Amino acid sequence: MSHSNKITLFLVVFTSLIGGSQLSAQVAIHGETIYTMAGDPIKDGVVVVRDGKISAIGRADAIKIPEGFRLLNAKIVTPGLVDAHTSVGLSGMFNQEEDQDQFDRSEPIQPELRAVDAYNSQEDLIAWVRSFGVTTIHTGHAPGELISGQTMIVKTTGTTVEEAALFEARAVAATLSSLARKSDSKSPGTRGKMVSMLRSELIRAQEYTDKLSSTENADDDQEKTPPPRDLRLETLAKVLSGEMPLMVTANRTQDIASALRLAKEFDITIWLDGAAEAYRLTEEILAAGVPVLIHPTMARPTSDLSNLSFETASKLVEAGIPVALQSGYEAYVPKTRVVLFEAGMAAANGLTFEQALATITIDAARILGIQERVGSLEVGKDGDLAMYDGDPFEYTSHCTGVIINGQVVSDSKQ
């Protein structure tokens, strides 16, 4: 075989081995307007993505597109959207029992359940939300039990959960609402019982941690025997240490107040989830330094959500409270809302365009702790972008392309 043929064969084999992951990750995106979420919008701008990371961004007349890069065009370019809370990947699109892993009803307190063990990276619902520009989701066990399990953060791509994951364990999901109440003399049957059970478990976790610490520091060999391993208490110990926040679904004023009280009592980090009546406690939430993952703007106003408002997001933003919007969990097909549309409705009810976009990009990323990688278009950050043929919040506009880690994962109009 000649030397030139050997080189050709090597290139063919090399390309097939990497699946084009790096060679196809060289892309440039031209936008009539680019909302970077890190400064003023750029008119007639270009974003260059090399090997999965943003390598250049600016006005088209100042950015040289490297030779051989694929060029895409869009009217509007934004960072890839960040959904602050969903159960996509655990709940499946077709509402069949075998693809509904968002919660386990066997007992009320199950912090040991890991989202990473239930996430289906091949679920069609992931591709569906991605087609609207959603590139990162905070997903996991849904509200419904007092502690339903753990959450995780993933990109909406990847063959396996390991490929998709940014955080395999991000928060512990708790519920202080009617969703967690039991009937037929089962616990918890009242709100007082809910808080009491949570408090008891956190105290048990404190005692478990103290025992571990005492055995590590013991002088006597007999005293060095640690307590039996307990996955439930290990997880709650991470909440107590600040390693994981407690995400508390609470919509009524009294439940939000209970969540804030628990956070102060145990000096733990909490995220308020849902928070339909948060606009009634803005001073208290702001003083506590607690962010809010607001329920879908267009959620049905029933039960604990009966006092929700389209203007909740704008009222909290005006008060200076960190806010992100979410698609949430729905019990009916297709099991989720689209966070893009929820932000669009918030933009029509008090938020400016960029404030609304921030709730599903940079502000969501900051709350989730992933702002160094996603949420804005800046050099060095992940090459995650969404492209639109008009105002993303107008229902007549379409998402025309989605890029994740520099890979074009969607280029058809949605």
Given for the second form:
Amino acid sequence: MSHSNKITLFLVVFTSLIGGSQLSAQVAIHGETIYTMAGDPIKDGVVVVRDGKISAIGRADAIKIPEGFRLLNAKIVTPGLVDAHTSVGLSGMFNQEEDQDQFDRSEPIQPELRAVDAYNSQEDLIAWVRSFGVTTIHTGHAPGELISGQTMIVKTTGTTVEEAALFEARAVAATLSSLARKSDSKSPGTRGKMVSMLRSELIRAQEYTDKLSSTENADDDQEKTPPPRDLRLETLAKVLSGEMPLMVTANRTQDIASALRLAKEFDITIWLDGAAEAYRLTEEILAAGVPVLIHPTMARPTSDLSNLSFETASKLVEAGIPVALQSGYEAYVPKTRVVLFEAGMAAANGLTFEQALATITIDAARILGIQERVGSLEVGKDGDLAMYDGDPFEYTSHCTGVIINGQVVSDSKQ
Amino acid sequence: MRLRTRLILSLAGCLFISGLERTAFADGPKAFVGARILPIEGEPIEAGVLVVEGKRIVAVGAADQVKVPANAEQIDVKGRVIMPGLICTHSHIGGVGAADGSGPIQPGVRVFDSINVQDSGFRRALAGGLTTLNIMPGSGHLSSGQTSYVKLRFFDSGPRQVEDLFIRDRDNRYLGGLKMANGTNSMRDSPFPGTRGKSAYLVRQKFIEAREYQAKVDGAKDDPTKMPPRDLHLETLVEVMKGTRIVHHHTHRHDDIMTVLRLSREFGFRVVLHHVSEGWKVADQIAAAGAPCSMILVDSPGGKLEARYLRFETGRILEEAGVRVAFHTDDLITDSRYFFRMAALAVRAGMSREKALEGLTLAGAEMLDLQDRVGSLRVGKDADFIILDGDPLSIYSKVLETWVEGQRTFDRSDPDDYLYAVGGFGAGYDITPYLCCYDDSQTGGAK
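Mind pulling up the form predicted together with its partner chain next to the form predicted alone we just looked at?
Following is the full complex, with the preceding chain placed first.
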């Protein structure tokens, strides 16, 4: 973990800021209660956002709002919400062939598919989730193929993917579940075959890496010829080096165990995704140091998710496992969930209000490796905030405004 | 309370209290005292009393107005909220499959011939406070068959067969409606329609056939030699045209909604409009037709083209237009355990709390012709009610107990019931329901 965290930080630092032209907004937000997610909530507080970054935060009587700043008011202010896993932007609202880019079904293993090449930054569902306060999403190729492709992290704004991107290649999405099973005589047709195919491909990637480094270190000119570039193996090499985690969607106990086994064999960083039965393997998950992106709390209890529990988040948090919540991938109606509601359900089933809020703010940001930028309201962090007229988790409350990089991107009552 | 627990308790009863006392309590009236009561018909009652005896409600009102019978078992429910059991006008629990792929209109097929009463979905529904369901076949046909109105009579060891769940009329006939659908779900390869025009044509043709069938039956004047051969499909459509069987019509787009109203006028059938994603666009027209709406709210618009204009405001707009509005789970499209959430989301978008709560109870009862028996807490109605620990529209509130016809069918403090309330190992589905356009292999997925 520590190795990959270093790389994560490195990447965050070198990821370009959102287009400079947007950074001119100057805004201050007054909240009756501000959940900073970095210490106790502030009653009667103010957040000042200058040039897209938080420049001051504290009690209203201690903060001087600079002249000319636009002042907004809200009952509740939280950091912009972070959805730890979705497919929004690749999987479009209409659910027609032309707006579904979350899978290419031609091959079961395609880590070379980049999310950045498939993300539709002007998809309506992005604006939809944003209107509830979601400002950052970890999105990309969806669970459903053994390796469906890569994921990325974006802000829910931006005309182009380049403007939206916070992290253009974040993880490689793998699936160890019934979802990845093929029928007829296609592979993988069984769970055993799934793991065997993953292992084979990782071994090939290791050999590729070994060959690359041996040619780099070779004295003989002839031996200096590198192997031909292979985008698939290059990507998996990043998984092996720890630069990209393998996000493994696994819900049944046995599949979770397989994912942990794989991580151990190749000494790779994995994120468990879905993990419906994770409550049966808390000790093992904790010992492996693996974070969990739990399925939407209100996911349908069918197939591999039959034994899901509303209390999984609270059980894992209690066990000390890093946990984030997600809206997940939806193949039908609704085409996306809203992570705010999923966290609300977790708050109603064992998590405290602030623990639940953490699963969609700072804890999600930490797992995703973007905690230097988002996830809490602290000086120097991005000016991403969500405003509510009551307890954000209550269905009858409204999101009254959303700010990303200091820009008010939504101010209608949702 | 499940059989196991019940056995232990009754053993305890033999040892510590006299059998006579237990029997007196078991069969005598029960008084629930001190809760905030939301009778739905009438204003909320603070610190009220609800008295049930046998299967019925015998008294409900403020503490100073209700005389608790001397032989009543008193149950302290101070700080709780009591309201009628919830009614879902559109559910698919039970692993149902009615019409098959042989043709688009199969009204003679009965959903109850496919209901698995041991499906764990029923237990989840009880955990969500549901007591009455309209179990429907899917929307992949213009008519996929007859629906079933059921009570979740999960007493002690649970129901043995679907007959145990039926709601029957005075003549002991089981009740149900007819499922119909238009729009894209029922548009498929031949013999299914390929267009909306063809869909409506096929439906009209079948209703005309049913009219002619009825004319032959009437003309035979009970002479068996002159009767036409029995046709279960046409018989069902005749019931629909006579108004004894209500059409529950899946419909999303505004023009599809208008087509349903047009056909309803032409053939004189009573119809409940289901889903109505674009109902907000034609609210005045729906109101003018007097058609009630059973709506669904999901987390986002889309998932298919005809749901792209789904709005949380639909409930408010229909209410303002004067349309009677109920909600449905469409379980497993949304899970019965958070049926309240739908009403709460409608309130978020401006629907009144009063009408939203009616939408979970009395309005649904009316859409099933069951308003004289369920849907509100009124003397003489079935003792179907739930006990909550707080405001029904708060995400933090829990259904603590569900009672059906005077018997407790869900108790959150019972570990076995709790498993179904929150999920966990062993809570899984038994049989996956067949739904059009829903591909279970993709976990919540669709083709």
